[in-house]
Amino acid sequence: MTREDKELLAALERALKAQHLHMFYQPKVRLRDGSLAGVEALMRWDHPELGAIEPSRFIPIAEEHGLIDDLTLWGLRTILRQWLDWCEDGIDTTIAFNISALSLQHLDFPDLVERMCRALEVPADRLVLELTEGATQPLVKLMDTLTRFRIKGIGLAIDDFGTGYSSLMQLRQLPFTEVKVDRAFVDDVPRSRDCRLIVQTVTELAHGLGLTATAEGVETLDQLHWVAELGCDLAQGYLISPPMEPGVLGVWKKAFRRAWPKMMTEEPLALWGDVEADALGER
């Protein structure tokens, strides 16, 4: 272990204990009408010297070192417990958060999960965990944890899903609900017929499947048009929303029902802008 990491881990460890950890919400919105679908939860680290630090750098530190179990038990409370604040203003949704393969191996990790929910009141089926599909190779081995997930009502989506290593039948052996097509294909979706094909056979798998199909990184309007077209049913991305404090999610869904229509007809432009702006003279 590096020195450097050694003393990311130590700054890990105390931000922990000091809830300087936090969460931004990043909305998904259903393709067929615009409405919320659900959010996914993106832990933030604002390290007092070294700034905003990725999940990418501390994750897999906080993996290697044994302080996996503690961030995910922390974001599941602090996610769980922001689904009862929206809830007393009316927004009912889905949150989805990130788990590391490294959690599943403990065999009572989805009573622990269901007991959390129970304790706080708050609806199994609203919380997904995403899982991506790098960690599908390992997980195939922790079949029945998967499985006691879904049986309590708890969704399992996979992350970046056409990247990855994992076969199709993987795919059909693990107890998932959504696939998450992977942005590099979203992105060149209006330009390439075979990232547009890709698109379309993951999105019918999926529905041949029984899963929901996400196109993940939508960040133009023409991008938003294909995959609608390509028939996926929810849809991610800046185009939708940046990744937002939980305070602001009630006036940007107001306020993206109402851009909604003009996103759907109008010639591509930046309309987050538009959105952002009406939100924040709502509040």
Ligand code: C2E
Contents of the next structure:
Amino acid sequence: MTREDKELLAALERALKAQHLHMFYQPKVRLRDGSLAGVEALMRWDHPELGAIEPSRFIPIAEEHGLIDDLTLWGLRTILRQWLDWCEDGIDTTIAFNISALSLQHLDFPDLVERMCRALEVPADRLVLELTEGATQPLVKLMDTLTRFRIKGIGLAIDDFGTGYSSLMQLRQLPFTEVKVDRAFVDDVPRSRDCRLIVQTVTELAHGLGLTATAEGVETLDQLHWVAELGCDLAQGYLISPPMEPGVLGVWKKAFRRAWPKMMTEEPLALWGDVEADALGER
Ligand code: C2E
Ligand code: CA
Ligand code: CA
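What does the same protein look like in the form predicted together with this ligand, given that the last one was the form predicted alone?
After this comes the whole thing, all chains and molecules, with the earlier chain placed first.
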């Protein structure tokens, strides 16, 4: 471990105690009508001296040095309490939580999550766990644990689908409820016929297996229109909203409902479709 990592790990342990960690939430909307389908919780760390530290920097350190379970438990407690706060404000939505495959190695973990939900009276089906396939942690090995979560009604999303180690086989074998099409494909959808084909094929496959298809990283109207046209059910990305503080979700929801019809009609399909009229061989 480098000295820098060591210092970061110690600081992360302190941050957990000192409440310098918090959660931001990014909405996922239904492409059918722009309604809120759920939010994804994303961990944030405000270091007193170094400023904001990205989760992609501190999560791997926590995973490697035994702090990930503490972060997972803190995260779960935080989002369940947040669900209650929103519920009081009239927003009953699902919350997706990114979970490290390492935290799933404990067989009793699904029971623990269920107990936490029960204790706070949060219905378990309002929770979705987002998982990524890693080189050292093939998800297939976690079949038992994943099945236990599903039996309890907790949703399971496969994250960053199509990159890294994710494979078609897992979609069939594991009890997922949602596939999140990686941002890399969504990014290139307006320019690349290949990417459109990939997004459409993954979406059709997801639907064939009874899963929801979510397009991640939607940043432009073009991408939004395309992923809707290609059949995705849900979209998430900076265009819809960057991750936000929980207190502003209600205001965002109202503003977005008003903005949605215009977003979908601003550049009609017929116009931008001309750029590559042969899209998917259908035009
Ligand atoms: P992820 O689960 O794939 O999360 C999506 C990341 O993309 C987030 O970065 C989000 O802020 C960013 N993003 C969202 N929309 C857009 C967009 O339109 N364009 C672009 N370029 N980026 C977008 P973030 O918050 O920095 O998180 C990075 C990764 O850290 C996450 O990737 C996830 O794997 C991990 N992570 C975040 N929070 C947690 C957590 O509570 N627990 C665990 N185990 N991992 C977490
Ligand atoms: Ca995720
Ligand atoms: Ca992702």
